[in-house]
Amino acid sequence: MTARHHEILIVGGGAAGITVAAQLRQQHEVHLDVAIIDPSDVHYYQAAFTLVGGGAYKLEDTRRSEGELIPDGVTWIKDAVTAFSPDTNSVSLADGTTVTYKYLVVCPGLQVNWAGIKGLKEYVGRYGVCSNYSPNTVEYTFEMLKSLKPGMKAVFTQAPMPIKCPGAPQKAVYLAADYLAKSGIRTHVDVRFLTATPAIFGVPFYAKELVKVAARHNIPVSYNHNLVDIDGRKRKATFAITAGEQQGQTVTLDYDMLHVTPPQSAPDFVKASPLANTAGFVDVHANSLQHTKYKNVFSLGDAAGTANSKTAAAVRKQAPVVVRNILHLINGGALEDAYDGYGACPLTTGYGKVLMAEFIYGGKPTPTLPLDPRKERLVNWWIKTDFLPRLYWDYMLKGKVSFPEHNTAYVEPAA
């Protein structure tokens, strides 16, 4: 077994890890020895996967080489973490190496549990079973959408929380309905949305509008319906009803197209570690993002045990807080409780229409633009399809920290 040491060790080379590393390299008052651990060769802009599944974006445009994104001066350890040992300030790697650190940043993202639904792992990518949650399956979504004909049935699902971008499952169904409408067959194809959650969206301010969007698209929504079994050959999907008068019962639907949101969790090596809370996520303070026990450990992004929406927009606001707080520790200063739970979900409600949901802890709406955030707008479609990808690749991952400010003083309009 070999060992190595880095002053700041970042676990995860996704949006959070690259952004934090890039921002740390911008610091000139002190030389920082920074390393990223990530086994992946390819980095994806996952926020565009819904657009790929709707035929409005090319998969190749979501993909970059991981090596090209690692900031200059940052060491890339191309391996997978198997265990954390925070009492000895070390992590173990799959190749048997031990890496020690002075400061640790944990941001490996979420784990997609394809085996969490019976039949999903076996059938995804064929027999009409598609999913926007993997680059290996997302293009099949649009293939299936294009194959729909009058008399067919399209079923869209949402797994229990937590999942990446909680609005993504309904974005898929809205784009599908709009595609069918533009094809002239919407009224002849049965499109429905079944979600394991008790509401269409977790922020009531936006949920009220999204219920209207679903109704306008003539999409029946079934709440507290959790997909548990897929029979691809028979094209049947079985749901467990988790609340209400029918709680404990199941319902089986026929389908021609089944879009599945798979269950997700923190990675197994996080869940099994001393860093995890009871839900399996890294146990950090909601505002400082510092671990509640191990003061030289921070976490952000999807694996952090914070109550914000798990989106790249959250990472944009979390990364500067983590970087500043690590520098405060290095320089003997006090930590900042500066992250307010900001998250954003550009809810694609049709081609050329996006409702820009921005909010902080407690579900308070915090729009960046001085416009009613409840309204679907063409400008938001441009932001979603053009501005945000550019912001991601050319600004956020380059470590530039001056972002548009969200309006925390926003007052909700009267109902």
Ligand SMILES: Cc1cc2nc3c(=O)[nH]c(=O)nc-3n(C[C@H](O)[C@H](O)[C@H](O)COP(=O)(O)OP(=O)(O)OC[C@H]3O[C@@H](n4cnc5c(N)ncnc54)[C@H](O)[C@@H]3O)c2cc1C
Second form
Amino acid sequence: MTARHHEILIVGGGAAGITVAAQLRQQHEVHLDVAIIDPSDVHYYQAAFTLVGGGAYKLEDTRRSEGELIPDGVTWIKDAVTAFSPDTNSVSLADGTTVTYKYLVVCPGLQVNWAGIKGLKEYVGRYGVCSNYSPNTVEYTFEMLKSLKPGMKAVFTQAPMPIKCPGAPQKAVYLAADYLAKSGIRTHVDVRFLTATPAIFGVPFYAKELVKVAARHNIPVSYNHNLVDIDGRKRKATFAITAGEQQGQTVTLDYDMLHVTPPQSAPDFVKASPLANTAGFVDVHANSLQHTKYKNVFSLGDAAGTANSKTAAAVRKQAPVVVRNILHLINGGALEDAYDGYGACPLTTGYGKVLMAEFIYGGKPTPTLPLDPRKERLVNWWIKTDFLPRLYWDYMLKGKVSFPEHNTAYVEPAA
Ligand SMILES: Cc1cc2nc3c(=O)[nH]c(=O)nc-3n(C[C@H](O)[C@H](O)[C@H](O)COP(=O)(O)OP(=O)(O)OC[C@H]3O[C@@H](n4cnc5c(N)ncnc54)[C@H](O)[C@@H]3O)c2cc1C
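Switching forms now, from the form predicted alone to the form predicted in complex with the named molecule, please provide the structure.
Every chain and every other molecule in the complex is listed next, the one we just looked at coming first.
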């Protein structure tokens, strides 16, 4: 068995891995030997998938070749990690080789469990079952939306947490309702949203507004309804009711279009490793992102066991903290507890309208712009569809670190 060694080894070359590698390469005072392990040929800007599903963005514009994004001077090991051995500072790869490291950054994202709902794997992409959660099925969402006719039923679901971008499932339903309104058939199509969560959004400050948005669109919302079974041929979706008076019962709905948010979890190889917490995610400190036991291990992005919203926006604020803290370990400085839990969810509440939900640990709102963050705005639509993709490709993934600061001193207005 062969063995390779890199000073800094990054597992996962998605939003987090590329950003950390690019920022490490900006350090000119020290020469760092950095490698990224990722088996994928392509890299997606997943944050625009909701727009693709709503027909407002092209799938091809979300896709770039992974090779082009690996920063110059960084080694790309094109393979999948299968196991971590932090006691010997090594990881195992699918090809049977081992890579050792001095510092490890773990960011392989979330695992999408298509087999977690009966019938989903079999039917997704056909028989009206669509999902914005995969590049293979996201265009089918818009196809289904366009096929809706008066008298039809569209059902949108949200899986239990954790999921990528917890606001994304409801963004899909608002765009659908607006699309139907613009087509003149909204009142003739039954559109509903069923979520496994007990509230429409995890941050009450924004949830209050989103309940009003759903009501304005005439979308009935059912809470604590977890999709468990899809019969694609009969076009029936069954939900388990997980709380309230009907807890333990199931309800089956007919649909013509079913937009599914698949269940998600920490990747199995992370879950099974000594790095995992009880929920399966990498057990790191909330603010320094350093592993609680293995001091030369860091994690960020969706695989990190932190309580922030799992978003690329969070990665943007986490990456500089991870990079600075690795440099502190190398240079002998004290670690910074600098990540405050920032996450952002630009909620597309209709075409040309976005409510920009930004917040930190504890659900405290922290807007970047000096505007009332509860309001849906056209400027936020421009930020979502134009500014943020450029920020991602041209600044974040290039390792540039100066971004607008969110306002941690923001005070919630009286009701
Ligand atoms: C529908 C949808 C809507 C979203 N909307 C938004 C939004 O509006 N705003 C926002 O900020 N975020 C949004 N997100 C979330 C955002 O895309 C993620 O939070 C972000 O990509 C997380 O970055 P990451 O690097 O942790 O994971 P990813 O970007 O998913 O990258 C993980 C990488 O790890 C690699 N990998 C996996 N397994 C292995 C392995 N065994 N070995 C090596 N490498 C491996 C993968 O190939 C991949 O390249 C959305 C996501 C989806 C799906």
